[in-house]
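Form predicted alone, single chain, as structure tokens, below.
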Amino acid sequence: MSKQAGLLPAIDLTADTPCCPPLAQSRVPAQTAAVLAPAFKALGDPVRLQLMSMIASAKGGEACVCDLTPAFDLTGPTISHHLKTLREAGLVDAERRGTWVYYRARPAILRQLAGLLSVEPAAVA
């Protein structure tokens, strides 16, 4: 870690306004992908990528595990460590209601992780 790394203020996910510029107009500072890799790396899985993407379409904003679990050929318990791994990584929150837990994309966070993608068409000189 660099000597400099303390002096940099803390990096809000879920504020409304980019973390950084989106990584074609600028390199990523190194605090910034220590902090965006972990959802990243998230959802380099086929099945957590789905997962979220079901989740983060579902009617009402949110979906239960009920639903989630019939969709994928794997077990309950594989589906519930995916779903760990989406929440710790802070791309989901997670609510038990009864027997179920239903899970809610947290979209500021993906509107980080979006806005670092983009790519702005280069300026017509």
Second form
There are 2 protein chains.
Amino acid sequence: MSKQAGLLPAIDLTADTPCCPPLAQSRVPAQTAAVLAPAFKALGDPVRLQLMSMIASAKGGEACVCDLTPAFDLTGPTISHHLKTLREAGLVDAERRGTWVYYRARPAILRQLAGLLSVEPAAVA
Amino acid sequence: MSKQAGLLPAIDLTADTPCCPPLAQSRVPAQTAAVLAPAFKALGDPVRLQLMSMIASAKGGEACVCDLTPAFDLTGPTISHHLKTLREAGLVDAERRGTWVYYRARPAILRQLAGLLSVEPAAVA
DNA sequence: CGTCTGTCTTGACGTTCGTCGAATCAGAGA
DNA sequence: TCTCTGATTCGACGAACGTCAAGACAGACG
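Previous: the form predicted alone; requested now: the form predicted together with another copy of the chain:
What follows is the whole complex; the chain from before opens it.
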């Protein structure tokens, strides 16, 4: 077994979860909270939020680490650590192609999180 | 000045921020990330995610701490601490009425976060 | 006033996080 | 093969987090 094969997401959000009624509509069950909270937590760092955005909005739907790293005043290992956090939260996928590693967003979980947060436009008035 | 008047949110998300184009559409600026990341971070704990949901989905739009606390296997101070975190992230408002304190969700920021996460239904196909 | 109940603050504890430098791995090319 | 470059892992550090017990504050009711 390759020692550096940790490029797969640790949890699979696309399967089990029943795609979340809005948080403001019915109480989130403890189990759902336990699954989704780590995703919010991963987004809870300014660097990771920007990384996520750069990946999700990248041309072709994917971004190379080599383009991501120089966008911050941080070392390579630190960016790699943040990308690993996003990966383990199930927010992105990574794929190595030759010398470079490309990251790609997982729209399904993004939609889940957005749906959980959604509020009726004229909720309280 | 009352020593226990820390019931107001620490930041005002409803004013400055220009209501966020989707994260997957254009790169989130560092400044926006710095403002919004703490909100995601606040949602990044299972207990707080449930608290937020219980408050936002409560009948009348508000929930009493006395109803929130017994829903968890945690002490009062711990729940109070989590509520303070939600307050400081601008996600909820608190109001004391007589003996009890009521919490109320702030739909505006919820909408902002949901909008940031929104993805076109058939984004990548 | 005194007391009781509900909530928040303080102080402490162990754990996790964000960051770095150094070392390692993976692939490309000479 | 050896070397070079890109990316990750490892080990360490200080800072922040989640939790609790103990104490303080606010309001209601005698």
